[in-house]
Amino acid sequence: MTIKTQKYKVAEHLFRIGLDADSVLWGRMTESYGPFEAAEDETACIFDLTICDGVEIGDAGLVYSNKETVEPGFIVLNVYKDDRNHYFEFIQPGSKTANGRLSISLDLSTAKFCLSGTEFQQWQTFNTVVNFCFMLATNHYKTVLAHSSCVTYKGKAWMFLGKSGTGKSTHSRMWLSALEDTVLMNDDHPVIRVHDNGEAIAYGSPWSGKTKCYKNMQAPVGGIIRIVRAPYNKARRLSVIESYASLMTSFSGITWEKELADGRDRTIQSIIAAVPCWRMECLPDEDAARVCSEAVTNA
């Protein structure tokens, strides 16, 4: 196997991916990862991820599994750990065997992975693997992936949270339709990074769910809004405690490792200190976009 490498930069974090030079994944990556390509002479990668023939879990102990609780249509995740590495095993919906295994060093800087299954299953698992490595390696840099749809309007990013099916993407579309100069940044996993000056910045990412929106762009976060279905349109600003409860269910992170969980918690607290959070009870109409935008931009 001849390994080809390419560097990428997301939320100003640099990382390197190494794949078989002949892998079909390179072609699939063009659209989503291409906008985030970085020059080879850039240094200080936060992690290196390289494909290999196999990842042996061996005697590593199981520390987490969602097998018994995962909802239909979602990935089954098994996590193991020994005195050298974390190990992740991914089983795609409809698959009876693992479609990917990942080992990443305890300092989160060096990772190897292997894939199996159909080409589509391998592509889905590859995206999950890169997403996981990014989430882990940026944990101590006040960086999180938000399960969110995100638009820019009036020079700021506005992020819409909510359970699957509650209308995050729909609300973004209403802003795009009703409010001039609104731009969709990302429709599934934008990144928030809190910088040393306390400012929270939203960034596009290569992970945008079913919507092909892979924009290498950034904007200060103006507000984070949880969308709730209702027969009326009403926006309410959340208290600090309410904000924490809203964000913790929609931000990526590892909860079974204390050090990683604490890093995520510190980041959430920093975001709440910098960004107002809202609850938007609404209908799926353009008036909801106008009510919401007027409330959050005039606060």
The other form holds:
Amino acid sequence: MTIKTQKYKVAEHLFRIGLDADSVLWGRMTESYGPFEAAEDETACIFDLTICDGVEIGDAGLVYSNKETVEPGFIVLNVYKDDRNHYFEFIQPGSKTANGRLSISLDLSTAKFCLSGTEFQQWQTFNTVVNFCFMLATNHYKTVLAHSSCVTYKGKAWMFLGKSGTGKSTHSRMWLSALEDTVLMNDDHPVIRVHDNGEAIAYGSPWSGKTKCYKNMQAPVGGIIRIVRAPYNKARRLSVIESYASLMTSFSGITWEKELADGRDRTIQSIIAAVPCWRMECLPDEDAARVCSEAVTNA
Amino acid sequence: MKIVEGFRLREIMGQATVIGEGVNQVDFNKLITLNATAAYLWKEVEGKDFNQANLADLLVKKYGIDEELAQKDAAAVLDKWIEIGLVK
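Let's see the other form, the form predicted together with the partner chain, since the form predicted on its own is already up.
Starting with the chain above, the whole complex follows.
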């Protein structure tokens, strides 16, 4: 097997993926990863992920498993660790055996991954793994993947948070139809990066859930808004602690490793210092978009 | 008793706050804010075995209050921590 490599840049973080030149995954990647391709001569990748045959966990100890607590339809994750690597085992919903094993060096820069299962399962797991490596490797750089639907309006990014099914995407749709010049940036996992000058910027990513929206675009974050269903439309600015709680529940992260938890904490606090956070109690209607946009753009 | 593993005291914009970050606390999903006194006690007993009397001693040492009041305050803090599941 000949390994072909390609560099990508998401949120101004460069990374490299190496994969069998004949793999069907290259074709699938065109649509979602294509917009993020970077030139081969760009340097300073924050991680290098190679898809290969066989990642052995050996006698590394089990650190974490969500097997008992995972909600139906979500990925089961088992985590192991030894003195060289973290190991992650992914089991897709409905699958009995692991669909992929990932090893990633303790410095989070070198990852190896082996895939199994049907082509569709492989594609899903592959996406999960790239997303996961990105989340880990960017931890030190005040960067987070937000579980969010994100639009741009009046030159800024407005990010909607909420549990699956509460209407993040619906609320984005309401902005798109009610407010002129609104653009959907990403519908599932945009990235927030806080730069050295303290500014928080939102970036599109190759991970957008069921909506095919893989835009390589960026905008300063104007507000982060938690969407809560209600029989009326009302926006309320959150206190510092409420903001932290709101962001914490919607940002990817591994917190049982203290260093990673510290990194995530620094990022969340930097975001709160830079961006107003809100709670929007709302109906799934266009009036909600008007009430919300008026409140958050006038802050 | 002991602080349950995985709970960490952090300073969020100046506010002492306990966050569940350990393997067994990943789904805890709450933030517990502590006042200055509770934060002081937390830092003193973090990682150690302790009981109500130890907390009361710490209060006497730091604030110079009388033993009876210290016992009462220590009991109140400890009850709350037990109720929330922060200590076992």
